[in-house]
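Presented below, as structure tokens, is a lone chain in the form predicted alone.
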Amino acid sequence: MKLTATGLAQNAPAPLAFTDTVLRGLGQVMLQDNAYAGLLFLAGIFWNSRLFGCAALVGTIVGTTTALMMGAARDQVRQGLFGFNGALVGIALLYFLDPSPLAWGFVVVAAACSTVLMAALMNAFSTWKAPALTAPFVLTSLLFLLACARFGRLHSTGVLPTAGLPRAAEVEGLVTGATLLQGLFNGLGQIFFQGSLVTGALFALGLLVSSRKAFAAALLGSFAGALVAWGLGAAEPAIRAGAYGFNPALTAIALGSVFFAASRASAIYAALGTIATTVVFAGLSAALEPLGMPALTAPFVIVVWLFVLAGPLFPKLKTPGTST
């Protein structure tokens, strides 16, 4: 058995190879094809909640297994591309629903469906060379949560947003240095629905192990989201909890370290996308309030889709590996 910089070699025994694939799936939540990053992400989740750690594992395993059973391309499966949406679906459904045996069955079905949706989007978007990102997680989770309004045996944990017409916002609380520091790491933690500074730090370490550029981009993105939210008058508790940090962190990773080569232009582009994501998060949160549904990572998905699709018309933006 041989170790590589990102995980196990392809010729590893089947059980270890599957474990490596599952861990890569967890890493892909933050766009990292790296089993060690995935392991640290999983450790961070378990540190905060054994329930959510188990949910992440079940969702990733179900999503990956579904792809294998349907004969998906082995290289795509091994990269974790069919696992990460299932991981997020598993955590999301058990974050918003009481963890009854029926809810766990709901998770299994939803995670399998997220793999089908991932394949559909990958196929549809191949023409434009656009990534599916966490869109399967967002769509699957929202539809399955909305369905609970008609299924009386699935009960909410009470943390879904209260349905109602959006109200005028008021500046709430005093934002301090401690607010921004906690919001920085909570912003990373909230990518997996985790509100823990230790968890956020473990996620940051996972990114550092995988990519220094991704690590720096994530921290800058989360911090920028908190700053923009503060400047525009968002509530202090939401900033401290990382609510305005997790989508910008993902956008910063995507635009600043994955889809465009490092340059002055790409740095400005990523910064603009990060700021836009904060605003889009607030807008989508208000738009979904009448439904009592969360925005999840939809702001990240929408902004990155638009910025990636616009990229070819901006000559100063180069894809990784393209000569300047």
Given for the second form:
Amino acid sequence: MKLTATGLAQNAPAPLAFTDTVLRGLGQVMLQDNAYAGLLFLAGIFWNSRLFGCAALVGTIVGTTTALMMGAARDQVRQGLFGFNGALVGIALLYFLDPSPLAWGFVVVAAACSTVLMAALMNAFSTWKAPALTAPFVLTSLLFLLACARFGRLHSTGVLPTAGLPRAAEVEGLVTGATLLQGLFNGLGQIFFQGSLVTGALFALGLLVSSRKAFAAALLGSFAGALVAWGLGAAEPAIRAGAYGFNPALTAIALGSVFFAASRASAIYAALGTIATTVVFAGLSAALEPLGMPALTAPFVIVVWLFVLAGPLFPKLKTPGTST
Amino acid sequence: MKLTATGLAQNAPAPLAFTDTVLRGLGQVMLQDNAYAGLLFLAGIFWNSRLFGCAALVGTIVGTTTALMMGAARDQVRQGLFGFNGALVGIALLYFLDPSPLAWGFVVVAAACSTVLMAALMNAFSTWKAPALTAPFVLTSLLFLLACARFGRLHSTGVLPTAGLPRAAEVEGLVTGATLLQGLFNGLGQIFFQGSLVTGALFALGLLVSSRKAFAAALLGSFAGALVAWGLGAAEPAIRAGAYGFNPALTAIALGSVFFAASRASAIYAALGTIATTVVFAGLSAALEPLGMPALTAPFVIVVWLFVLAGPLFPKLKTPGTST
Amino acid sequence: MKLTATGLAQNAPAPLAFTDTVLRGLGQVMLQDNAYAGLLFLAGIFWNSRLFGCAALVGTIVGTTTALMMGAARDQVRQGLFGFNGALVGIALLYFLDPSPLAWGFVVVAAACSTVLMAALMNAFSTWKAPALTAPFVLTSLLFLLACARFGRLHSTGVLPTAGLPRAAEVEGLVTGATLLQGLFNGLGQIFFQGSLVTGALFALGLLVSSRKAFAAALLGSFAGALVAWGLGAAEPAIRAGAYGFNPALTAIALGSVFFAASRASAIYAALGTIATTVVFAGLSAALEPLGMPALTAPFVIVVWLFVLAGPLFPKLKTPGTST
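If the one shown is the form predicted alone, what is the structure of the form predicted together with a further copy of the same chain?
Next comes the full complex, this chain leading.
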């Protein structure tokens, strides 16, 4: 058994390789093909909630197993590409639904579906070499959660937004340094639906272990989200809870450390994308209000898709050779 | 004039060929390039309602004629590919709107548009060899029905869902064997908006004439939809009416008898898709509630698109050689 | 410095070339790569409102500059392709939001984003040689306007539709010759959110300078939209204000003078698209009612996309060689 910089070696024996694959799946939630990062993310979740830790594990295992059963390419499975959407689907469904046995069965079906969606989007987007990101998680979760308005045996935990019509906002509460600091770390935690500063710090550590650039980008992104939201007059409790941080953090990781090489133009581009993600989060939250649904990571997905698709027309942005 | 296993021969004289094309168009609603199936489907509709029988004919004829006028490829027209969306558009608009002369004019324009959409999606999806399915029908019908909220001379029949905000569901009514049996056949009938057991049986017969695999898949799909809906706590009247059956039946036909060759992996895959379709139907119905719109066959379209697009990444699923 | 039939020559000195590019950007709002048309459009806007004139200029300049900073292809920039969405974003945001300094900053970010979206869609749609049209404007404006339901420091001007659930329409008001005539010119004006007959006439003049076919198509399209809306029972004040005219006018320009060569089949096709656009405008307006959002030019974008994508399957429609 050989340890590499990102986890177990490719040729590790089967049961160990599967564990490594699951951990990489958790790492891929923040775009890190790194088992150590995944382990720290998992520790962060378990610190805050055993339920969500188990949900993430079950989702990742089901997603990965579905891909193996259908004969998906080994190297893609091994990178955790068929695990991260299942992880998020598992947490999301049990965050919003009472964890009855039926709800756990619902999670298994949804996680398996998220793997099919992942393969579908990987195929569809290969035309433009664009990534699927967490779109399978977003679509699966929204459709399965919406279905509960028809299915009387699945009960909401009451955390879902109340269905209503969007109205004009008022500035609400006073933003202080504490708001921004808590928003910064909660913003990382919310990537996995966790509202705990310790969890957020463990997530940051996981990123640091995997990539210094991703670590810096995530912190800057979450902070920028909080700042932009503050400047435009968002409600203080939402900023403090990290609601404006998790999507910009992911966008910053993707645009700032994964899809473009470092340059002045790339930095401006990533900054524009991060600001746009904050606005799109607000916009999509309002758009989903009549359905009583959360925006999840849809703002990140939409902005990064568009900014990556636009890349080839903007030669000042360089695509990375072999970097992290 | 020569009769083949699926209808008239390709080189039949013009007026007969056109009739055969229209019947195949009706058959294609359930993915059957088979004039006999189409004839039995038409008989099933007329048994229940002369109005809808005429609407289906007018829609199919207008859709097909539009394609001919624009010079579409003969063999594709001849397979009924430009007829089935028009058929469904015709029934849908007159199911939800009072059949005034203006409404009939509305049907003609909508059916012509559904042919343009069909060509657009055939072109767009050729990149991935993915099928357009009934997406042109869904999009055309939803947009034309939504438009009636602005157009005072088109009156609703009152069958459209009431616009409202989605709320938590309660288990409603007691599901019995009769519920499931009626749901099974009504599920087939609802593919053409018909709530009659005889009509459902005629549709099943049409499928049997065309393909035993499609017949079995449709019955299993409709039944599975009713079972899943029951297990998750859907309302009994909706299950009995076949509301949870028509989309899963279509998904089962598509995944189980058209787009993948028989194998153990394919069977599991089709089963997963069928279950997912039931959930997606519930989800989309809730999502469309603020607009007072029905989900139509959108759940079938979305699930089959994704499951077909994912296919090439799953080598355990084999694509069919020449089978039905 | 050389003047050509469409504006300054390609090799004009930098500051003049930039001015020419901005004017072409304004021209491209109606698909005209023509600086004189752009100048007349700008004059029309300023005639009605200095605020909107400035907003259009700022939006076009920001959009164009973003493309230049990112190294976009000179000839595409020079045709105004990265300006027109910014122009519309600028006007739209300040039409619906109080023009505070913060709102102007919002416009700058949104206009820059519209250029990224333009590049993204140009890349994505190059697979099918389909145009991006004003989709970047529509998406950017809707998301940025929706965001104001979360941001307390951006205030609506009260012109946005009230959020509500769609209801059945009643015929409202009496349509007269004056309704149709005003609707015809306001329909052109509304392309830039201007409700002034003089402005509409200046826009028509701009089109005439650039292309007689585009001029005729726009007038016919706006008039057809008003007629169809009248026939189906739309409200008289909306018809008079040009609400049913601006999308059909754009569709008629696109299908009637840009993407297909003149022929009998093309004329029928453009007429069908223009009628469909009127219906789709009504449908999308109703669909966006729960969000309190306007349909903008989304109906034009959707219909022209589909009708252009369908083109290759309809050989009776000829694509233009070198025409205007």
